[in-house]
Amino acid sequence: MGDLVTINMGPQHPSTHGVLYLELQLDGEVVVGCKTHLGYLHRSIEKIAENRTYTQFIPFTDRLDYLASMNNNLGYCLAVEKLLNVAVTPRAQYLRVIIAELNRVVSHLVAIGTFAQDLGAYATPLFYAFSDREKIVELFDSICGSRLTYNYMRIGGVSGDIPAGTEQVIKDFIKYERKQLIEYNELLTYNAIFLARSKNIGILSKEAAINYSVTGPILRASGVKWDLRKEEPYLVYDQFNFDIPVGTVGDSWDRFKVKLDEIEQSLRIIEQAIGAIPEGNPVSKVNRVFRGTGEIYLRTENPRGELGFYLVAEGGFNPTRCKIRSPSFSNLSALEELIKGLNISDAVCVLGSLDIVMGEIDR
């Protein structure tokens, strides 16, 4: 080992997927050490929750994982509903599943496109992914009036019914996206250069994934078949048939492939839900403000893994304690071990495959 060189990767580096700062120790171009520095996006989200009413905090959840705002809304609303014993209508439950799975597709499309760009695929896969994403974003805009920090879930249901014609738009998208998945496989999955850059790079074993509390597609890529939609079903997920894609090696390619396969499974769930939406009002009649007493923890399967909300209430209009368990934080914790011994270009590959969002890591 020669003289070690310390370099800073980030917090402005384009492949850090946000304001992440990695302090890398290099022996030549080989990574021998890594320190992860966080906090550049810290906004005291948990403390804000403790100083807002339960309803007022919903828009702040959009800013956690800002690529999966609907899923964040959902996880928080489910936690509050459990705490306050608020009922949700059957129609609202189906709409929530459809919107949550559409947002999962949106999130995975961004992950796939940016990962390919991190590996030097220039802009073509990214443009493909964002072109597909745009179709769902336009739909979300018509439903909730926003194109990024979507806000549709409410305590007791959703903000309103879906506009006329939405079901047909979703059905058309499902047909379109299934054809696009074939394109992604031809463009990336079995591309010789893509395979050379991602296969057997950053292998995360099943045991290490469990020890690091990794969840979501990153955990499943390591061969652990765990998904809260199956293991601890919420809403009406237990009424749908879908598979849980898993990897075999736990490398960067497996992490990419699991996300791509999960898009098809989300389309299956949406297709079944669209054909079975019950009639009724998706908006429950609830109070504008709530008083709660008790202590609960609720977790949901977000695009990046398990998102958990721990709430403590002592009778006021707002929780006295809110703790958020973000999947990206645990997933990122494995990075230092994964990139030791790799070339610095492969470290970029591993980081991209982890698909982190700094908004929910720093909070």
Contents of the next structure:
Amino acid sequence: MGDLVTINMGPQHPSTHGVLYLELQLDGEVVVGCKTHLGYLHRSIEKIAENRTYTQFIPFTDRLDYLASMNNNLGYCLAVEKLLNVAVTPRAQYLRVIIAELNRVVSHLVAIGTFAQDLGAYATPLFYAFSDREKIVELFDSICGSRLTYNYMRIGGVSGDIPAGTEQVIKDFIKYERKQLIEYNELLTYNAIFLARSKNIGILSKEAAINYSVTGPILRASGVKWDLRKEEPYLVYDQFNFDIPVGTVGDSWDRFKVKLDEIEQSLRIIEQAIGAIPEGNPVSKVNRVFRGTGEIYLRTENPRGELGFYLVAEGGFNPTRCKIRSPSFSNLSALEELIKGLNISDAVCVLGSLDIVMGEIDR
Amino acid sequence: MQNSEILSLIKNKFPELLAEETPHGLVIPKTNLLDVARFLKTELGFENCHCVTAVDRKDRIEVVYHFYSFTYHFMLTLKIILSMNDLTVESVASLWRSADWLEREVYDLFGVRFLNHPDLRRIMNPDEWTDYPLRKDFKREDFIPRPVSPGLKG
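Form predicted in complex with its partner chain structure, per the form predicted on its own context:
Shown next: the complete complex, the earlier chain at its head.
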């Protein structure tokens, strides 16, 4: 064993997907130790929540996992609705499911594109993914007026109905995206170089995944058939048919494949929901100001895993405590163990497959 | 599965334990935390430590654990109440690896010290900081004088 070299990877580094700083101990090219430093994007959003009313906090949830803003909005609104006993109209529930699943597709597309980029498939897959993403982002723009931080969900529904013709746009997108998925499979999934770079790299066992409280596609890639939308359905997810894709080994390739398969399942859900949207008002008649007492811990299935909101209310206009249990935080905690013994280039592969967003890790 | 069932199972195992059931979870004394946690994990099948956090109630700090059981589809809320002059509690990171970072976050934001934690350092804020920003008595004006960071080492 030669002398160990300590290398700083990040906080400014294209492969760390945000401002993550890894202090790597290297023996030659092999990682023997890793220390993770977080906090470069810490805005103390949980403290901000204590000083805002329930409605005022919704835009801040956009800034957690900024690739899946709709899903964060949804998780927070569901938690507040359960805490304060607010009813949601059936139309709003269907709209929420469609929008959340569309956002899941967007988020997974970015994950796939950037993962391929990390492995050296320079530009092409990323451009494919981003041009697909652009279609949904434009759709969201027409629905709520923003392209990244949507602030669309409200306590008691959504901010407004979808514009006329949106259903047809979504139907066209589903048809288009199904063709694109075949393309992704040809371009990446069974590509020899891609397989060589990602197969059997960074294997996360079933037991370790549960012990680290890893959730979402990464847990499913390790072979645990677990999806909150199926196991503890919220909204109207129990009315749709869809499968839960699972991996076999739990390596980086499985994590990629599960995400790709989930896009197809999301499209299936959207397809069923779009034909069954009930008529009615997408916003229920609710108070402008909310107050209540109680405690609630509510989880939703985000693209990156289970997002939990722990809200404590003591009767005021704002919550006493708002803890955000972010999926990426727990997923990233498994990294130090995963990359020990790997080459530094494989560490980049593992980090890319974990698909972290620093916005929700640092909060 | 209900909170009350878990409570009776815990009371059967530890007859002297002063556990009580509240509408928002079980409250146990901090001296018994590690025993109860081990019992929950190994015998009752709570294999997932989903969330560890704290709530500042001004006169006391509650440490809140959310344990999940895949078999029963049940989320257990367990609470430890700490008085402000003794903010220490045993770490459960030896049982669940996920508790490692979650406890570091509670230490960083609330100043609760977890005994026998493998690596108790601040996780979000600079190491030189002495404040605990999520405490209710934390003043925002104090935020302005930032400590000088010695820079990245290595």
